[in-house]
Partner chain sequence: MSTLRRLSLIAVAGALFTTAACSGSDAPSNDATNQTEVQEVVPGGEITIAATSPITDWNPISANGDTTGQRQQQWPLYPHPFLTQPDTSVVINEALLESADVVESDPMTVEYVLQDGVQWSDGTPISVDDFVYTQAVQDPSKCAECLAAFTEGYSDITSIEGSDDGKTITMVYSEPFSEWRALFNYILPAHIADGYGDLATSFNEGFVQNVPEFSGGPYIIQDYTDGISMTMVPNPNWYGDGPNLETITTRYITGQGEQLTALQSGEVQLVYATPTVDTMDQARQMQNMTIQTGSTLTYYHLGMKTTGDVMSDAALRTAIATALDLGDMRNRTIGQFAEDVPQMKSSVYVPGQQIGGQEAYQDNMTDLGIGAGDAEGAIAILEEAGYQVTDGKLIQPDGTPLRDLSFLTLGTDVLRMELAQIAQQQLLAIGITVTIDAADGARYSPALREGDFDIMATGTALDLGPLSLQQWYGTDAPRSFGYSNEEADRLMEAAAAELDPAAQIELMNELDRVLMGDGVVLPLFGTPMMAVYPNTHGNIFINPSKYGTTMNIEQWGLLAEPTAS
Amino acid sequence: MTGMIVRRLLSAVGVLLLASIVIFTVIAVSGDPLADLRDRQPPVPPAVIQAEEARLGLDQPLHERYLSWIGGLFQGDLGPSTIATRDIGAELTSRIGVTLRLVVVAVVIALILALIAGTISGLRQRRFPDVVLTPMTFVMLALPSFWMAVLFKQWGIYFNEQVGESVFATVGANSVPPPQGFVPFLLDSAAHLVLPTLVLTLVHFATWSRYQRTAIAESLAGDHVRFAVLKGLSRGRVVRSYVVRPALVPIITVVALDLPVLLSGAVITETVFQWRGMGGFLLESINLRDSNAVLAWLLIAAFAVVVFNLIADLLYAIVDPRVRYGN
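Coordinates for the sequence given above, by itself, in the form predicted on its own:
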């Protein structure tokens, strides 16, 4: 187990290094960060443009820019912004907390619901409640996340107008100004989480529950289940140890691979509900042509994907004893 963890960590470092090279190259050739400055009317003096190029390191060859950027990362420096007063690291740090709050809660709720619904549907195929859950998940799969976000926001606004109270918070991650005290602040944050979390949860619950249902159905048809039944094991033990446990491996893989989709869904959801999270940070950085800010966002996303896949690899060995990475 220890050897497997060390190998996976080394592999993750290599993947991150390769991802940093690809991301940096793609962003470097995708456009000129100073295009707005060059096109400004009346024209900006050439000396000002040269000074900006030197500040952003654009006057250096591509490989030197990469080495300077990657060296700065190890010192906690994410590089200069096109906006001289913008601190990319400080702003991104505050935004990550907002997005993590939304994504983590949505992942946990969606995963628990998907495991329960998918397992029940798989064990009771073409019977109640499978005949209810299956069409419901297909409907959710057909609904795009941006449409669901707008729909839920409008429903929240309509409900608030009908009852004359702000039951559902539809704008921002917290009230402005935020309430004083830990408990009022916690309750205010939870109220703002309801609708955005519901959107992300429903989108991913539908996909993951279908995978779990299929995995349960395949597991039920396995020879190891027939052998367990012939041994006279109780139904509960057969289902728990020989059906559900092996069926967890596919859902672990799907959840780990869905992380980029989850982050992209969070970008849309944050935009609709006007959260100042990583989604808003990315869109603002693209509008400002802030290449180092976009680089930082993409690198964090790549890091999160690698970490989630590393956790998935470790869970394989825990969930399924047939997996032997060490031999």
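Residue numbers count along the first chain shown, from 1. As the structure is a prediction and not an experimental result, all values here were calculated from the model. Just so we're on the same page, rigid core means the largest C-alpha set that superposes within 1.5 Å between forms. What changes on going to the form predicted in complex with its partner chain:
Once the cores line up, the CA of P250 ends up less than 2 angstroms apart between the two forms.
The Cα position of I27 differs by less than 2 Å between the two forms after fitting on the rigid core. After superposition on the rigid core, the Cα of R289 moves by less than 2 Å between the two forms.
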Second form
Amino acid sequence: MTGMIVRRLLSAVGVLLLASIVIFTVIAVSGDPLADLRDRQPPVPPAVIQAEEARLGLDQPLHERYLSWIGGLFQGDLGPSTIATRDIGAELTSRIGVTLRLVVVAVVIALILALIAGTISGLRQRRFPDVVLTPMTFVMLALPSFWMAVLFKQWGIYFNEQVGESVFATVGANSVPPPQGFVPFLLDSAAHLVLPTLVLTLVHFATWSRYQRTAIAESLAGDHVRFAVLKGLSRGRVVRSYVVRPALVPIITVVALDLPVLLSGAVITETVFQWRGMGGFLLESINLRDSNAVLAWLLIAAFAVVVFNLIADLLYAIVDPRVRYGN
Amino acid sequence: MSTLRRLSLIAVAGALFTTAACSGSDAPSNDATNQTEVQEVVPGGEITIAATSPITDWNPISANGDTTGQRQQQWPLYPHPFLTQPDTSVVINEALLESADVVESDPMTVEYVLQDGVQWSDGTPISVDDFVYTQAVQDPSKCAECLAAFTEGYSDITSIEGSDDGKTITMVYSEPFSEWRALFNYILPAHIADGYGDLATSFNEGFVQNVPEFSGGPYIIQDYTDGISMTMVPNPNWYGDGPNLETITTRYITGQGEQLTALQSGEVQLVYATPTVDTMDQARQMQNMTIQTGSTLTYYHLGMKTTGDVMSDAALRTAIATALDLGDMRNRTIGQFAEDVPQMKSSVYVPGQQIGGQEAYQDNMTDLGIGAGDAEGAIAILEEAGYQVTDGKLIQPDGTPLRDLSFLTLGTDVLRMELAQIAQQQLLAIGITVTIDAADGARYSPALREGDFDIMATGTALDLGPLSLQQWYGTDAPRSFGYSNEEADRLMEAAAAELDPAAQIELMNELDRVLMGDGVVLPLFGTPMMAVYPNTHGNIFINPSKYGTTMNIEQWGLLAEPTAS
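Beyond the form predicted on its own, can we have the form predicted in complex with its partner chain?
Zooming out: every chain and molecule, the one shown earlier first.
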């Protein structure tokens, strides 16, 4: 097990290093960070452009810029932003916190519901409650997430208008100014959290529950299940140990692939509900042509992919003994 | 299977019902107006403004801070000698100044007389020191390291002196500078700068990085949370009338759609943005809202390259200008949602613009016979120059077909894309095939500057009069894309130095005829703006200047009698 972890970690470092070179090169050739400054009306003095080029290191050759950037990373410096007042590292830290706040609750709820619904559907195929859950999840899958987010937002506004109270908030993570006192603050946070969490939960519940249903159905058809039944094991034990447990492997893969994307920012949900998270950070940085900020985001996204894949590998080993013994 | 189908239908019906319930289609539609008269308001109340982007640079006159959004948000914090009115006239800010005049013409000498008691929020008087500092940081000869957005005019000031206990400030210019009223639009506090260090350090770092704890305007910042909100309260030492509202909060909401939804949900009370058909419809569906539309001093226009293999032929450019129907372009684009914004028939002034109290705008387009969609006239011009239209294709005098012309536009700008498509249709009538080059943001501006097009659509701000035009049409100007005309250069130079408004207007209109005659600019219409807010609030206007709607923020307030929706 330890050997496997070490091998995976070494491979992860290699992947990250390669990713950094590719990402840096692509970003460096994809646009001029000073384009906005050059386009001002009236034009800014040429001396200002030169000073900004020097500050951002744009007057250096590409390889020197890369070495300087990667060297800075090891010292915790993510490089200068096109926005002089922006501290990329500090802002990313706060943005990750916001995204985690939004995503963690949604992921936990979605995962639990998906496991339950998918398992029940798989075990009771074409019977109640599968005949309700299956079309319901298909409808959710068919709805584009941006549309669902807008729909819930409008529904929240409509509800508020009907009750004459601001029960659901639709902008940001908290009111401005935030209410004083712990309980009012908590209620305010909850009012802001409900709708985006609901959207994210439903979007992921729909996908994950389908995977779980399919995995259960496949597991049920397996020879090992038939053998366990013929052995006379109780239904509960067969379901727990021979059906559900092997069926967890696919869902671990799917969740491990989805989580880095979610942590990199639930872009659509954050945009519709105006949460200042990782997704917004990427969009703003692209908009501002802030290449070092985009680089930092991409690097974190790459890091998250590597880490969650590593976690998935470890979970395989726990859930499926064949992986462990095979190594 | 039938059960599944039934359940699916129920789910779809539920979704449709929810959509219908939320659409609020029964709401009455509001008409857009362009209110410019000050209404009676009562003290108290608050407002939350939706803004697209937060402050990224706290120095409103630095190169990075001088952007539309930041200028507008920081306007309430600084003293300003002049104000642009909703009708485009520029008037003295009577809260700050008793007078501001050119008292000598050779050398040009400007005298500002401050009102009694004008002061910063900490009680320090606004004085000549503030003017001296603000000039020095924008004059490269005094501070080469200062990263100022704009240095023209400031570098012509040779001396600034205070007299009459600092109440009178006298400035001498080395050259006449007609746009002197546009200078000192944000006066920075010299006593605060002293605490930040030398000129360059204070300007590039002190004012840039620190959230202002001072104010020389009607409001002062109470709280700023980066990327979330900015809250302003009245400046206790404000020396003018008002302000009326007790709290003004700016909430950062990216995207116009999200801003309008926030307005609908009551989380913001003012959306100030460039409208589209969709956003205008969305606003009209809201109840109890005031919708204002108006245009600005920034205008959309087409332009033609005047150099190169085919575009260097004046006859071809004239024919294109004659064949294009610019009024039709206006009707089919902004005419769909901003009926009040008229077609522009001048490239140097917007309709109704006043300079020194005199009407400046003239229709120079009609006399030139361009922009009216006269395809027959265009063909006659071409035939006289040796061209022929054969089988719907324009043949050049040398017998070869005219190559396809490239129309450069910004792919992400719906309006500019529509303009390109309409031009493409209109020019088919004279046998010209246009290919649309829908560039992304990264390629569009460099392509524009380098002249990598035959025809293009863009926007120009006219806030700086002749200086605004010089950046495009002056020989070797930053954006000239190869255009050069000695007569145009002479007129721009003369207008920039002309202190008499009537003479300047004449020079500018002459310049207009030269530019349009060359086909280098074909004006379309002013950029429309939209302000949407509850009808409980008043005195929020569309301001045509680049400083936006907050220019009269001290007048904003709760209406004594709310208007009917």
